[in-house]
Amino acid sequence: MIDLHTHSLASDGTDTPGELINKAHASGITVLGLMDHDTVAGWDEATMYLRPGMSLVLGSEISCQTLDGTSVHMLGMLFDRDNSALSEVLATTRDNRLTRMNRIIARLNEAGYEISIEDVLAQLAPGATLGRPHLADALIAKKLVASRDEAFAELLHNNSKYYISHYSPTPEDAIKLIKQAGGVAVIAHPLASLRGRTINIESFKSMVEAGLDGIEISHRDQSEDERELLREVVARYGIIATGSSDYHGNGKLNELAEFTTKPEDFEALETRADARRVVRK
């Protein structure tokens, strides 16, 4: 089984990279993608724990924003981690997450929610990428909500009055950076309407022109109608369809390998990188 989109404690997952590898192995996954948000911090540990017979696709889920303010997540896979241009953008995005978090907290405080940045940072693993799930965990610890799901449903979703975007490249710029770093670009859950605003179908044209390699179609947050629209986009532009769990450990209901990528589609993706970077044991 091939699951190309998972998260660890290096961003907003709840498993260490090593624990994630062990769980993936126990689940029968043969190819695992580690896509922590805006970071490569979990790569080394995941590689160290890789089990015989498993392959590891290293990458990052890069936060993007369209010119009209729609949030987009771009999976950069199999890129050169030493590429300076991409590394700088990831670092800038991470740094701006702290400013954004303080502004969200200020809005929550104004509404009567007693929460502080210190409460949020207490939920953050060393070196992890700060995100809204850590704010959700802080709200749980303060007994202001019961779960991450409740926190996002009531307070932290993209259409919430408390939501604030942060610095991020456009999807097209992110794709170009990934390609310049020798990697593969796959847009994650682009029509997941339950998450908030989604991109216009016609906007795929500019992303394909920038070098988009594939679309994550099979994902629990996209309806069958949404998946069918995306299959039409894949067919129109001759790009690659993927399916993934978007597993976050205990932070979300998503289960490892609940959606997977076909072997032939993964092979087609791998050939689009400029070097063989899949880690194998």
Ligand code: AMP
Contents of the next structure:
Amino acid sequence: MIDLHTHSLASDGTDTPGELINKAHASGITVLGLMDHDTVAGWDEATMYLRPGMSLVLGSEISCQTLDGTSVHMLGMLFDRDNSALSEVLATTRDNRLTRMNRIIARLNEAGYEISIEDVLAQLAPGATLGRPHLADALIAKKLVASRDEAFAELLHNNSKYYISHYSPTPEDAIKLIKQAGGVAVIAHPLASLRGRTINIESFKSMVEAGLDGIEISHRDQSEDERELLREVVARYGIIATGSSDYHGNGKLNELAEFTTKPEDFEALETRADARRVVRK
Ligand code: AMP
Ligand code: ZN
Ligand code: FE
Ligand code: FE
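Same protein, different form: I have the form predicted alone, so give me the form predicted in complex with ligand AMP.
Let us now look at the entire complex, which starts with that chain.
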């Protein structure tokens, strides 16, 4: 089984990279993608704990924003971590996430929620990418909400009055950076409309021109109608379809391998990278 999109404590998942490898192994996953938000911080530990017979696809889920302000997540897989242009953009995004968190907290404080940046940073593993799920965890610790899900539903969702975005590249720029770093670019859950505003079908053209390699179609946040639209886009442009769990440990309901990628689709993706970078043991 091939699950190309999971998260660890290096961002907003709740398993260490080593625990994630062990759970993936126990679930029968043979190819695992580690896609922590805007970072490569979990790569070394995941590589260290990799089990014989398993393949590891190292990457990152890169936060992007279109020029009209729509949030997009771009999976960059199998890129060269030493590429400076890409690492600098990821570092800028991570820095900006701290400024943005302070601004969200200021809005919550004004509305009477007593929460501080220290409370939020206490929820973060060392070196991890800061995100709204850590703010959710801080609100849970203060008994202001019961779960991450409730925190997002009531306070932290993209259309909330407390919501603030952070610096992010455009999807096209992120694709170009990933490709220049030798990797492959797969747009994550592009039509997951429950999460807020999504891109329209016309915008795939410029992303394909920028080098988009694939679309994550099978994902719990996309309906069957949305998947059907995406299958048409994949066929129209001759790109690759993937499916994945977007597992976050116990921070979300998503179970490992609840959706998977077909072996032939994974092979096609792998050959689009400029070097053999899948880690095998
Ligand atoms: P941020 O990266 O700070 O913009 O936060 C977005 C992240 O929050 C997403 O990538 C998800 O991992 C997570 N998220 C979104 N909605 C929920 C939810 N309802 N429950 C738990 N986590 C969520
Ligand atoms: Zn996440
Ligand atoms: Fe995402
Ligand atoms: Fe994700």
